[in-house]
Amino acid sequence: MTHDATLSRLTGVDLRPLEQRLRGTLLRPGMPAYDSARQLMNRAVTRRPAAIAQVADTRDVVEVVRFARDRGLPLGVRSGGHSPAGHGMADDALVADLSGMKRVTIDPGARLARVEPGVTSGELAAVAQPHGLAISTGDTSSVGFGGLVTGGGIGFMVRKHGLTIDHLVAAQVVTASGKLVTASEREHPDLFWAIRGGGGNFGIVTEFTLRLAEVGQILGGDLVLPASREVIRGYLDYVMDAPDELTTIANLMHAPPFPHIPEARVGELVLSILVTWVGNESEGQRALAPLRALAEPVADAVGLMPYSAMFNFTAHQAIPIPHCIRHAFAHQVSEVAVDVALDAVEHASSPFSMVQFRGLGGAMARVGAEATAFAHRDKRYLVSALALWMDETADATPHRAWIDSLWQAIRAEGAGAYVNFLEDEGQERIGEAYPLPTLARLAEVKRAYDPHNRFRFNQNIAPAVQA
């Protein structure tokens, strides 16, 4: 099968110089990895870029941003693939693929670890688990740390660790010119401020340096109970007085067919509390006490575990599906908000679609809001609906229906957003995830290193306007 060698019939633009000086592989539309390269984790959204630069270093990403600019010429940034607005892709654009570049260093010492972008959450995890060390990363084990990182990271021990940026010592940053420059509180440090929480928007970062937390065994697991009002009323009540080293994520949603869940419980309405303790055991199952005496579970699948093992929990989630999302930080989650979401997933268009509740505070809202890009701090929950179905060629309009008449519902108790649960939901969500001083220096800092807005395939910062 033949392809062409130039960006598109729109540009005309030569490839092959690029080509010859990349160390990785450059596929266009017609190669036999193309198809399967474009791919994203949310099946709802298909992209078809000109070209995509499967990138095998950091010289490599310097090559790409080069030759973007100088040409002009549309660049998307892919890491992990998991933007819910499936931004890692962008029709007729050249796109930078980092999802290959995993290397990790580790230096147990120090309790450092440098990461490049295409690393995933249970790819670091695996490797930091032999030295007892670990961070809070995403809560699926094929979330990259490209978008990860940048974006905040709210994840398993987010109570006891912080956000993933709150770990960020330093990190190797390629800007719209195609400079390479390190970014941390000695050396550029807007940058550093600024991609913390600001997503994509300031350069390609091609490795991060990362503070490790001492983590040894945990106390995690599954915690599923039958759910009712009173159920999910005692469990959001108590999560928020619960100690630090307790963090959890419950899923509103029908039993699946997992094996630690009776098979003739499976497709009630349940509580799944995905459940995280660092510390010591007995203390843990003492602050567990309260959940587990909220109803009769469904099934406890609590226990001590490295935690690395929390992923086996979430492997489901890292099957490409289609997908939809709404969501909003909240400091308060009232009753009508809670019936909203009983009756919402009990009727649900697909069985798998859930609603979702993360108890926040801790050590994460012990961090000064303007100290970081990530300025929610102070938030108690994060609630998300989640709108998933497998086949990828059904109609996805009862789904997005679904999940638009329970996001009307409920967004009104919403205080902001997280960028990186957004999907192409339009400026004032945005807006929603940066308060106007944070959004206003960001602004500042994308004039500084992106003027032009190369980097624009994403929740997109505009550059400020020169006064």
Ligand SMILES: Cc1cc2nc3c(=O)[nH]c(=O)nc-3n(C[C@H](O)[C@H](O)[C@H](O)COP(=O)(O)OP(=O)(O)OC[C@H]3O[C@@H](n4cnc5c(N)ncnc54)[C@H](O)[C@@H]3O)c2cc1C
The other form holds:
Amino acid sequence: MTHDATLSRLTGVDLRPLEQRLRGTLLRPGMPAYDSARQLMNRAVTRRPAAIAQVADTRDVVEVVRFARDRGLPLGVRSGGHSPAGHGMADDALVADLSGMKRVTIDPGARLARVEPGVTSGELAAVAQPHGLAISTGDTSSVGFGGLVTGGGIGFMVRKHGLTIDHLVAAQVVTASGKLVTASEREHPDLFWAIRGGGGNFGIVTEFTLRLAEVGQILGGDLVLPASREVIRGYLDYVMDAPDELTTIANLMHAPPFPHIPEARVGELVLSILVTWVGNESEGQRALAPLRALAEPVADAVGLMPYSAMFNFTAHQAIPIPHCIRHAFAHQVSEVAVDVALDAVEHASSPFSMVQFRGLGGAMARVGAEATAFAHRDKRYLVSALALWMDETADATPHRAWIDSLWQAIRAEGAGAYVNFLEDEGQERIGEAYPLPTLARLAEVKRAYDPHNRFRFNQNIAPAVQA
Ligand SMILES: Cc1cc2nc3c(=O)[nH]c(=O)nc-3n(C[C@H](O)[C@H](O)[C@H](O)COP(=O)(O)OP(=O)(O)OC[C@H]3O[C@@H](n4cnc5c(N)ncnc54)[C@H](O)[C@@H]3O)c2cc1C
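Next up, can you give the form predicted together with the named molecule of this protein, since the form predicted alone came first?
First the chain shown before, then all remaining chains and molecules of the complex.
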């Protein structure tokens, strides 16, 4: 079967006019690069788009959107490909793949960075570091800016510097009608509000302008403690009121064979606390003392380092593997939830599976709930269960059963969802990501900018119905 015949079976649309106008590459089923291009970070998800437009620049994005608009084609959007739901690719759709749009321009004097959506967290950190600048993004170097920023961005310095969207000054957006607009506090302020937490519902962002923070050396690394009910409780209680300079992400897991973990302790149940202290070193050491005092550490790999080096501690997370996730924001984490998590990880279907506790608050909580579409500003914790396994060909059933049972036991403690951590979990869960007033406002913005719901391969918000 020829490429075109394959395509016509899928969509019946002649893509050659688009191919001729693109500076980038149009990949179709059967072409050698198609199969690698449709791969996603979550290897438990497989998608077969009708075509993948690997765009070169904003003009290409406009071409793709207009082509899809004129022919009524379903349109997917990919930047870094890290959506747990696999929304970076879509079956039988034309996908705009922005992973090649990787330009970064930094103005150190103004502390501004213009960042294309295919840039990853690690790439920006590496380029900004020599200027003594940084931005709080996610915990993994390979996550793409396109999805990260439009969803919120909860990173290593969230308590000190807020969410990634809190650094956003302006964005270039190609709307569903194929128009390129600037969204900022002054121009299209409703769109600017919505793309800060509303996900990919409102258009394709082709450039983010972000204000960077002055971040030189940090006190960071991995403090690994033996896992017990008391240690987890002590951690949860301490990080709630710790200074804003301290952000932590704690993984309840089996100790991995990392260089800083003694070989004899590998496989032990541990609480691996990734710490980032942004501030004076001796104050940081004092702030860490209560965590170190919770138990004799299995490993203490915390020291002065450039911020970008934090990603070395999560390098394994940047490797594509099959996974599934259930998560919730929480005001508090009960003794029951801690016990359930301990038991679940100890008896997990995969030795790589874990439960993650993130302490929130600080700068993130000082932005008003209505200021952006990310409204869960007051939540103290983000708790996630992650089933992670290595073999893509393995049956996922035991891992899904593990996470389902753990989730059922703790979900009642949840107080909201994070759009960027959702899988395809249904409309009710999308509703948990947004309080009703936020959801209603998002639906209005959706009606204004994408009335026909062309951007629908996402945590979808339906356009408001005309009154
Ligand atoms: C290993 C791992 C670690 C993670 N760690 C964190 C973390 O610490 N903090 C955190 O906040 N999140 C984290 N995430 C979640 C991550 O923020 C989301 O998965 C995010 O959507 C990824 O963006 P992407 O561009 O890589 O994904 P993609 O799969 O390419 O995109 C996901 C969706 O985002 C939208 N989108 C993508 N690009 C654009 C664009 N240019 N314009 C408009 N919409 C767009 C589209 O709807 C798309 O379907 C993590 C995910 C993984 C897999």
